[in-house]
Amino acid sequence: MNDIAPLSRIRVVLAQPSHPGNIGAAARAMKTMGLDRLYLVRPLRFPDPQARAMSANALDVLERAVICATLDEALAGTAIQIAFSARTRELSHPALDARAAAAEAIDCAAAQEAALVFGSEDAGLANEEVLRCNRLAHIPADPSCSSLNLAAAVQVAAYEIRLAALARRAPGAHCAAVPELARHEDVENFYVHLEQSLIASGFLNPRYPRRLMERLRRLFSRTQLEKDEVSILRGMLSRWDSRRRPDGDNS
């Protein structure tokens, strides 16, 4: 029985896992730390006997796993999405260590949903998947062998999450109020709207949108967009869009 409420609002997302044994071992790693919400994005083999065998006493976590067709589907409803990667990313968010990332996730999970996102065993997370998240985290392993097994990475992250949750409940702990953050889907809709407006204005070449949009994602991810702020930004874009239309109000 999980007695630390924020843990119930944290999901673990495995993007395109290829080995069912790692799915089962990840479920076991989660349950030992009080996490039980597993999301799988296009798993190569699941359900699978090997996953069940490796899950040990975490069969309930496996049986409740949510299968998703896209990463966006797995992240829907979350306010913070933390991408775990062993690789440095030239055009991405500044990387947090696992402990700092866990503290942010627990602060968010006091009231909203948070996600820990892990990539496939062979390639990790693609840049496009990292850019779907608003945080980047790494586990400070030895540089000579920095890539952890998928289930091992989930175990380390889940341990840090539990420590952060326990610290939040400790007597005298100061828990800063966290504003209502924008949900993943609302931020993604904003990026779509922003790209369309930039193309319509002539500022963005529709043939080469990727580089600029990646930089804009990095910029906005650093601001920790709140729900009301996304509404303001969408309203600004809508007003500018209407003034460009032939029948728009140009007063």
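Positions refer to the first chain, counted from 1. Model, not experiment: these values are computed from the prediction. Each form is matched to the other, and the largest set of C-alpha atoms that superpose within 1.5 Å is called the rigid core. First, how it differs from the form predicted together with another copy of the chain.
- Comparing the forms between these two forms, the C-alpha position of residue 231 differs by 2 angstroms or more, with the core used for superposition.
- Once the rigid core is overlaid between these two forms, residue 184 counts among the residues whose Cα shifts by 2 Å or more.
- With the core superposed, residue 33 shows a C-alpha displacement below 2 Å between these two forms.
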Second form
2 protein chains.
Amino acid sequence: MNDIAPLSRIRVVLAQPSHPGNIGAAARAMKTMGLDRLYLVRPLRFPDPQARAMSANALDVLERAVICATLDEALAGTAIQIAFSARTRELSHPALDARAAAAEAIDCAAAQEAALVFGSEDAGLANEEVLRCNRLAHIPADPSCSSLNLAAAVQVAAYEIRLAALARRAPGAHCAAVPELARHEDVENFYVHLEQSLIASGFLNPRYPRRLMERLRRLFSRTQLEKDEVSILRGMLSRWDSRRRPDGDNS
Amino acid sequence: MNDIAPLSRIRVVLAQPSHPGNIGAAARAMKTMGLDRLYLVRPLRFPDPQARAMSANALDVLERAVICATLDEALAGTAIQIAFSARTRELSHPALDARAAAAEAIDCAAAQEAALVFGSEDAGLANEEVLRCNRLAHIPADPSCSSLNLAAAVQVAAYEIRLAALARRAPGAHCAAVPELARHEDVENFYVHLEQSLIASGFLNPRYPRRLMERLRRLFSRTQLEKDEVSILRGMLSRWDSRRRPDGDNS
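Moving from the form predicted on its own to the form predicted together with another copy of the chain:
Below, the chain from earlier opens the complete complex, with every other chain and molecule after it.
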């Protein structure tokens, strides 16, 4: 189903979601990050056309969602259960941020099942629900407006899960086709050409160079010029140069 | 408004959003992360009751949204413009992931304005829109289902922005004297000047442009041009231009 094995051992649990649109949007958020195991504890309305509409291409995630009567049922078989909450808890687990929580979930999912647990839209997770989990996580948010939409919170958590999974993967993975970079000597020849053109045009007075070439080197150094780009730049210079000759060799 | 100063210099630009619910949800996503400057380029329906409903506590963000006729208008005054796209581009800027892009935006926002740019729900950003930005970012996603809901993408980007801002706030964070970056409109004017010079010189045939300007935009986008550098480049162009006139105003 997904492209990274441990992701198949991570489930997303929504406890008593009230808006079916959020269930669909959460399914879509999961699937974009390679998660596909959705558990719903006493959803108010499900199945529902609004859930289907919001799920976009993640209809399969919705259709295989597991409906549970209790949170315990949804958490059965998991080794780590991470409760996501915006509120700080008076008497609770020490809170991890979403990134640290994702790293723990992925470490666990190398061999065992893990659950990401989200409360209802209005009330979040009740204390007794949090206490049935063994981790508490929060998504860093502005204190004046700390309540994310349910599906948005699932999106952020799933995103961190995916990044953690990618980080755990064997090194030497990504090597996309990269354009050929210009060689040192080609870039140096470009600078020589550029300087000559600037002197010939009158923009650079060799007696008072005022660090102009240094500045231009600094500019182009930052780009990491590609081979083809040096050819284009030199072509441009040649064309400008040729316009300058009084006897006009504009071939 | 928000609790971390650089966040007030970051705007979120939605190019031609078609669903008002997404605009409201994006406003909420922004506000949870301390962002409050929303720009809308030709929204299909706005204002709209659905946008208000989905904005939850972020109604103020909606009400102060700036409606723009063009993307350039929305980007005016910004030094960094980050185009978010799920698609890879044949001929484009090298893509950053969302985390690296957020770090760049926050570095910029210490002193100047930055924009996070998102395309429409159906089509995303057009190539020509991406080319008006100087960064391209993607949110790592499952290749089989890589299209996040618009507001979900804004949520992830805003989340990374907030984390980057928090990381920079650490005591003694580096704040070396950074050169002033060129503003969007100054860079666009440079491209206009460059194109005119290339046409006048004969290097660029407007009937067969062969994507030359796209390639040059890509090259200079990578550099993050400074204000003084744009002045130098335009001075060089003016000098080359003046040499071309047959009646020779070579002052």
